[in-house]
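In structure tokens, one chain follows: the form predicted on its own.
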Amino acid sequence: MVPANQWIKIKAPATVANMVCGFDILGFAVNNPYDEMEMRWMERNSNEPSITIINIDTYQLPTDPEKNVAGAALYALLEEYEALKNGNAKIKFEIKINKLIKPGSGVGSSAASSAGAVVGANYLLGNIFSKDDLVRFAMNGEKIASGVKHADNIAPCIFGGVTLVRSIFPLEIVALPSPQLHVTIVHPQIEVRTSDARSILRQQVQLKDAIKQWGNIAGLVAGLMKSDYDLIGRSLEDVIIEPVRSILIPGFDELKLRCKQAGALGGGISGSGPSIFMLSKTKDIAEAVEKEMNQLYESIGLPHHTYVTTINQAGVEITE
């Protein structure tokens, strides 16, 4: 257990979840961007708030631990870590955080603020909670931003690299192997929020469109395990989410077509968007394929950001 008042840093990644085909089951974390947080536990007085939350960025996101995503996630894990002490362990948490992921961007800020504090708490109490343990927690952060509790960002956030969400009642998380893969993503300058982009979804397939789903689903992961690229990118197709949530996005069919002219295995929405991934087998093609994405948002004259960049492995990473 570190000991009180010890600041340490944590480097909490951006994620692409839903992997076009794999909506809220399948996601992965990238090295660029990520979060910056600092953390320190005290002990507290039964009448003192139990989190505090100090922003060091410009977004202005809620201070109340109850409305912020990463207080509703370490309330969880407080809860569950004062039932394993029988309530004699009263202590709390002071965590700073650096928002470089911008909200509603659709690469995963609010699993990267949720993810990062579950993370850097449990480092703070010796580790004694799974990595499963601190999905469950971080959803609970999920909810807060979307309304729904979901893992397809929690997961790859914590474990690192590929990962599958096999049930969110019972959780089951599975950790999917990956070949070496360049990731471009782009970032037009709307917001897309969340809960806005799940509202407009249909409740209902019909079921030819769900048997290919699933194809794409299982090829798109023996492709992955196979690391047999041409069966990815052949997988990478959304026939139920993407053609509705693509309508908010401007420019989407055009960019991913030209993506994959230049070479892109294929890609899509990150998670409900406005941000689009393209996945490249070498750095080269997804440098390509980034002047592609420039080009385009430039010709019609809207804001972006672009980063190409690669699969990160390690998830949430401490630095004392």
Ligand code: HSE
Given for the second form:
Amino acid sequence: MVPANQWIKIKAPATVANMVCGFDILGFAVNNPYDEMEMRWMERNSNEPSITIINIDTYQLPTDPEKNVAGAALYALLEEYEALKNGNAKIKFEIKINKLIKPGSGVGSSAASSAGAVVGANYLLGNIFSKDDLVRFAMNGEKIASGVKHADNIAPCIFGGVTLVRSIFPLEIVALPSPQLHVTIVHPQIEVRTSDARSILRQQVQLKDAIKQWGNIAGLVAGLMKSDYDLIGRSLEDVIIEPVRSILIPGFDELKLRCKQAGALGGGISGSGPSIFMLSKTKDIAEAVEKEMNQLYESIGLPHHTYVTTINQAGVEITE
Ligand code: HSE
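Let me have the form predicted together with the ligand next, following on from the form predicted on its own.
What follows is the whole complex; the chain from before opens it.
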């Protein structure tokens, strides 16, 4: 256990959920952007709050721990910790959050806060919880952010790499290998709330579409495991969610076409959007893809931000 009052530093990566065809089950972590946090634990008197959140960015996210995603995740962890200690350990956490991943951008900003907080807390307490436990705690943050306890951002944020959520209840996360992949992300500066992007989805799926979709998911997983880039590219197809959600993102179809012409293996909406990601085999192609993204959004006058990065294999890291 880290001594009381001693601050640690945490780095929590952005994540791309769904990976096009795997709605709510596939996701991967990226090396850039990431959130930074600092955290310490102290003993708590019975009348003191157990979680204090200090925002050191300008996003004005709630500091009330019950309304903050990191706070909700930490409450779940604390509850289990205190139960494990039969109520004899009264502790509190103080956490400073510097969000470098813009909230609502579609690259797992809320997941980075929740996952970073619980990985940090676990480290302070001597790593008593498993990664699966931490995913379970952090999902309470996602419930606040989107109304649903999905784990496709949380899992890769905590495990690193590409992950498959085979089941939520009971939780089963499968870490998948992946070949070297370069990732280009564009974040058009519009707001798409995850809750809205979920509420417009159809609740019924046609069997023929389901068959196509599970063929693609299986193809993508096989492609990742066999380092078969062409199979990965062919499998990055979504016939269920993307046709509905893409209408929320200006220039989506054109952008996707141009990125593929520039050599990208494929890609699509990152999580619930508005960010779009593309996977490429080399850094040169990933940069050519970035150029296409910039040109298209400049031509329609839409402010945007791009990242060229790689898959992060470490997940949340304690840096000091
Ligand atoms: N799987 C979730 C969705 C991810 O697409 O709604 C949200 O970031």
